[in-house]
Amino acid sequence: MFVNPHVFFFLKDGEIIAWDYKNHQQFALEKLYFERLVDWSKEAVLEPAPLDKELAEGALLCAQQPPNKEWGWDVLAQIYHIGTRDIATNLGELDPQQWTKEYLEYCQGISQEAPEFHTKREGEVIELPSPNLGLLKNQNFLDVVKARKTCRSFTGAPVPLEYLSTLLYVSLGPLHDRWQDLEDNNLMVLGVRKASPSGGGIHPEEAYIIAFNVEGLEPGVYHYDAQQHYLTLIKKGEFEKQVIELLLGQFFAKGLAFGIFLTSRFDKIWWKYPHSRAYRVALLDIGHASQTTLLTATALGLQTWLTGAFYDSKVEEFLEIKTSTESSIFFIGAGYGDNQSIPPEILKILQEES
């Protein structure tokens, strides 16, 4: 007998609980059980006995050595990747009809218990100037599209507060305003329309800028109300070389007029999509939320750099996120540069060694 290679243990209320995750199925095991599966993972061949028959039928023990399949990464990536595949297999052998029902009736059950939504940080307001869409209405989208570019050297020149105002309302604000085809049919409107998408429209990202040298706005870190457009302030100071360390020493955050801190709102997911496939979403939204950012700044003539590596728990203590309900996902910085995607730091180093 082989043991399920799709299984982990972990330990919940003085239970050992063996969660298959390929199969999506989780059975609290007595200690011999889990014993003998410890027998068989060894290798080794036992006698047979009447607990196998039982793990077997729990599909945690089977006949036949399951294939070694490549896999890159390792064991923690491969069970989320594996443990969130083919979810909720049954919903495709339903007609439209009573797929529509059982989803109505499963919103309409979860709808009394939905999260607030609206994201507010105690602290100073400051008020943003109107966002200038007329900087952007000229712009041809291939040019823009093709103008993109990571840059990793930036001047310190300054950036207009008109500009991050702009960026922050087309990008990650309320550029829509109001869901109209769902108040033309007089549903309740509970998710937000952006101009990224999100999965069940909920938008679950919150946006922290950096204010490095932003013309107007003191330097330190502000929350972005998305909802009201316009910033809450969360402390004051220059945190250049803060935020270089909190990035793992990634000094191409240098000269950087701004940086923005996406995290996101995990508590808002998992109210509508309480499976951890949702995750994959949460990760989903933020890309799509920082490509909108990433093209809206090249459009304002901007650069931009950016990066999902930095110390996470760090992150969240330097931003005052004091729960555990919200989490950062990624950092984009903004400025102007030389269109430099090797800094001259490390094109310096190459240099001397060709």
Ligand SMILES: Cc1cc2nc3c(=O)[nH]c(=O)nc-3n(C[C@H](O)[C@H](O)[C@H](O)COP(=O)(O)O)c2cc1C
Second form
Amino acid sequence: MFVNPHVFFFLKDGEIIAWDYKNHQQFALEKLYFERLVDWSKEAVLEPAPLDKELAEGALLCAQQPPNKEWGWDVLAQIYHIGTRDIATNLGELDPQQWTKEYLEYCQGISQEAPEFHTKREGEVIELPSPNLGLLKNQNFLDVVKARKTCRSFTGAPVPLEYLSTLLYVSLGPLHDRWQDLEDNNLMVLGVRKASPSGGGIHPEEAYIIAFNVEGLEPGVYHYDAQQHYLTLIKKGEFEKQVIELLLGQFFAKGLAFGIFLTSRFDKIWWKYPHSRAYRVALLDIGHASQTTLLTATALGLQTWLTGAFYDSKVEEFLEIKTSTESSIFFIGAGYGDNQSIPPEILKILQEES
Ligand SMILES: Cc1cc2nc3c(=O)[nH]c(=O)nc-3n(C[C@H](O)[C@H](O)[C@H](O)COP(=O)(O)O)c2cc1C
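Okay, that was the form predicted alone. Show me the form predicted in complex with this ligand next.
Expanding to the full complex; the earlier chain stays at the top.
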């Protein structure tokens, strides 16, 4: 017999847990059963034993050799990918009435336990100038989409605070005054409606601004309050060198006017969607928020750069995030640049070599 290849084991409260992540089943295994699986995994031909029948009933053992499907990443990614596919649910078989009833009952059931949606950081409040929507009104959509390109050569020229304010308000802030259709129907409104879509309307993203050279804003780290459109000072300082180190030495962040670390408040998402599949939503949400930010910055005449490569723990320390329920996911940089995707330092080496 063959051991189900889609099982991992871990210890919990003194028990061996076998997690069949493909079939979404978990078992607490007595040692004897675990040892039997270990023996089968040696590809030995064993004398049949009564344990085998039970293990086969739980699909931990199978009679046929499971097909070996191509997978280029390590087993951790496989566990997550397969383990969050095809989650058992009967929702697809329900008619719209039943479907709605189940959904509303579910929402009602969790509504009392909602976490605090408004993230407030301690610190000095810095008012932002009113967003200047006029800066964006005459932009041609296709021109903006075409102009959005990753730049890796920034000049260090300053960006006015009005531009940063407009960017934050339009792409990550309370662009829509009200969540009208929810409010008109007496439905619970937890956050703010924004320019980007968000799984379940949750908007788990938080934005931390690193001001390098913003006219009217002291260099430093700030949290953006997306509900009330103001900044909270986390710390003042010139952090360009430190940020480049945090971004794994990507020196082309030099000369940015400002950067935005996007984090995700996981606690908001797992409150509504407790299955680990919702981790995908966390990443997708940040991707949407990021693209809106990039396009808005482009429409404001700025050049942009982006990266998901950084020391997560150190970034969270840098942003003074003290909870494990909020995690750094992405970084966006903006400023004035020369529109080159290949940094001059790299171009120089390439030219020397050719
Ligand atoms: C999820 C994601 C991660 C990225 N990570 C990096 C990165 O670590 N460093 C970098 O210089 N560019 C990064 N980029 C930028 C891409 O290299 C860039 O978007 C791509 O080459 C296409 O070029 P374009 O943005 O000019 O269209 C990333 C982009 C995305 C969407």
